[in-house]
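In the form predicted alone, a lone chain appears below as structure tokens.
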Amino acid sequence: MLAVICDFAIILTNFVHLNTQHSEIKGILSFPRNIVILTHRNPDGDALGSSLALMRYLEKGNHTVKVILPSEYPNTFSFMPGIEKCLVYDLKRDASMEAIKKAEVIFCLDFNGLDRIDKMGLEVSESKAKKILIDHHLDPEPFADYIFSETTASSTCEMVYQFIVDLEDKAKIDRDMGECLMTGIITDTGSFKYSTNPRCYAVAAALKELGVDDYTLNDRIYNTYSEKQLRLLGHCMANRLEVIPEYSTGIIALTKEDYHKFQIGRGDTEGVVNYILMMDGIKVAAFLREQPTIIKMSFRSKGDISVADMARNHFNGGGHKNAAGGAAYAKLEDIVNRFKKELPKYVDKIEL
């Protein structure tokens, strides 16, 4: 009975406390603000969807309002309503350190970090402006004034519209949002594959009813690809991919000479992970890709198997349990070694 008590008064102690910080939020946002939305380097569908559907809900509310993206995006998601108002930090840094600098709200949405938006996150870190973080990434570092984490969440989309809900606004998500808010979800779940829950379907259902297209959406997210990367995709499912059988485990990894020869850009090797996973037998798949000065990494993992886990204990990430990322100054050969050395203590290994 006790625990039941205690579980109960958590829980209403948490309720209370998100009731403030809501009600503190409708009050910072009651008048006419500058405003910036800011989410990680590399953004993909989450990173972009659940800000251009912020920016689009803030403009509604007579606030100037401006997204700054650390690096350009995947021409994939140019079809995004409002995605051609983005400042990139790469292409336009002043313009992007004057708009930190004017802020007085500041959105952090889809990292944990400051780290995850390169040399802006020192000015966000000494910038008076309020900060708000809404993420679903595990470990939020306690840089925000009011902080919205839900690592169960399949988006930061999904936490976005709730936002939105919660702030009595419903009726001010419209189609343009909606279409925002869908694209980070079908690209966060793989398409309602992973990490989703029944609030996660609920949301998509109140979007479908605004009249977003899903089937559309992911016509446009998943069919787009290009000769090149049609071509890449068949080079590393032939020439570069290694399945490690007693272990249930592929990896793939890009060379420089690679990078060179298929003219990768970026986003064009968005997805490649996911293809190991279609194998049979196969619970985790390791992406690998030499860049010029630094290792970058993604994982997938099937049911229990935590490659975030791996990714924060030996490879500088972290992520999701079935979704995660790393980085190293290091050798291409030594970081696939290093991989091979530490799977054995996140898979059991299986008689064959």
The other form holds:
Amino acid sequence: MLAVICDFAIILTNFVHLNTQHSEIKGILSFPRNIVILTHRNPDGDALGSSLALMRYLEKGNHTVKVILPSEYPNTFSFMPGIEKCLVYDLKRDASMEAIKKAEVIFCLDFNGLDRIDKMGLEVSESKAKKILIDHHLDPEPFADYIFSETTASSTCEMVYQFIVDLEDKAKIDRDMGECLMTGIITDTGSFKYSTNPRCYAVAAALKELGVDDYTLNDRIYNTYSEKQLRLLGHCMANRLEVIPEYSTGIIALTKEDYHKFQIGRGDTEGVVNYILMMDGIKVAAFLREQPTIIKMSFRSKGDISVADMARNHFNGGGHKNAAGGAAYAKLEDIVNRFKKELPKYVDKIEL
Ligand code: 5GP
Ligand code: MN
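What does the same protein look like in the form predicted in complex with ligand 5GP, given that the last one was the form predicted alone?
Okay, now the whole complex, with that chain kicking things off.
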């Protein structure tokens, strides 16, 4: 009985707390504001979808809104309504910093720490603006005034939908916003294959009611590989995949020479890591890239194996339990070796 009362008290506390946060935010947004929306470097479908949907929602409330992306977005997402209005920090640094300086409200979407937005992080930490974080990654840093963190959410898009509903503005969600939100849900769940929960299906259903065409979105998102990308994928699988069966792991390491030979550009390696997990018996996938100045890493796992812990503990990174990443100024070979060395701490060895 006591346990039930305690549970109820926790639920009630959360409810009251949530409502207080929402009513305060409603107050802040009750007259036109200068608002900046920030999302993480190398923005993906969820980062872009949540930012663009929120931008459109806030514009309907007569706010002046600027979405700032730390780096450019993949071409695949150029169909998203409003994407042409985004400011890219890498291309327009002064304008981006100026917009942050002027902001009265800053939304931080789909990232959990200021290091994910590069130099803008310092500007944000010093800003007097009200900061609102909406995110589904583990362990958010407490830099915002209002923190909406749900690690069980499929995507930040799912959370932005709920955020707007909780502000009692569901009627403002239109089809364009729906396309953006559905894009993020599709990309962060691999078209509803992982990280799903009942609410994400409910949100997807509501978006379909608005006329969002998920078939076309899937086609635009996933069937847009260039010939070069498809050949690169073949190269990765045929020549660069190393399987470590006793640790149920596959590694692909792309060298600088590969980057040169295949003329690899931004976004060309998107999705490659997921193919490793298609192999029967593989539970951990690592995709390591020797970019011009830095080694970028993508990790994926199945079940209880936490690549987020691995990324955080050894590769200056983080992310979700089953999808994480990191970066290091190091030699590719050293990163591959470090990965192999640390692997036994995270994965049980199987006798073959
Ligand atoms: P991806 O492999 O698709 O680039 O990233 C997968 C996930 O890992 C992302 O959702 C992101 O949260 C996380 N991630 C990727 N790179 C980094 C990084 O350098 N630092 C941190 N903290 N997280 C990362
Ligand atoms: Mn996300």
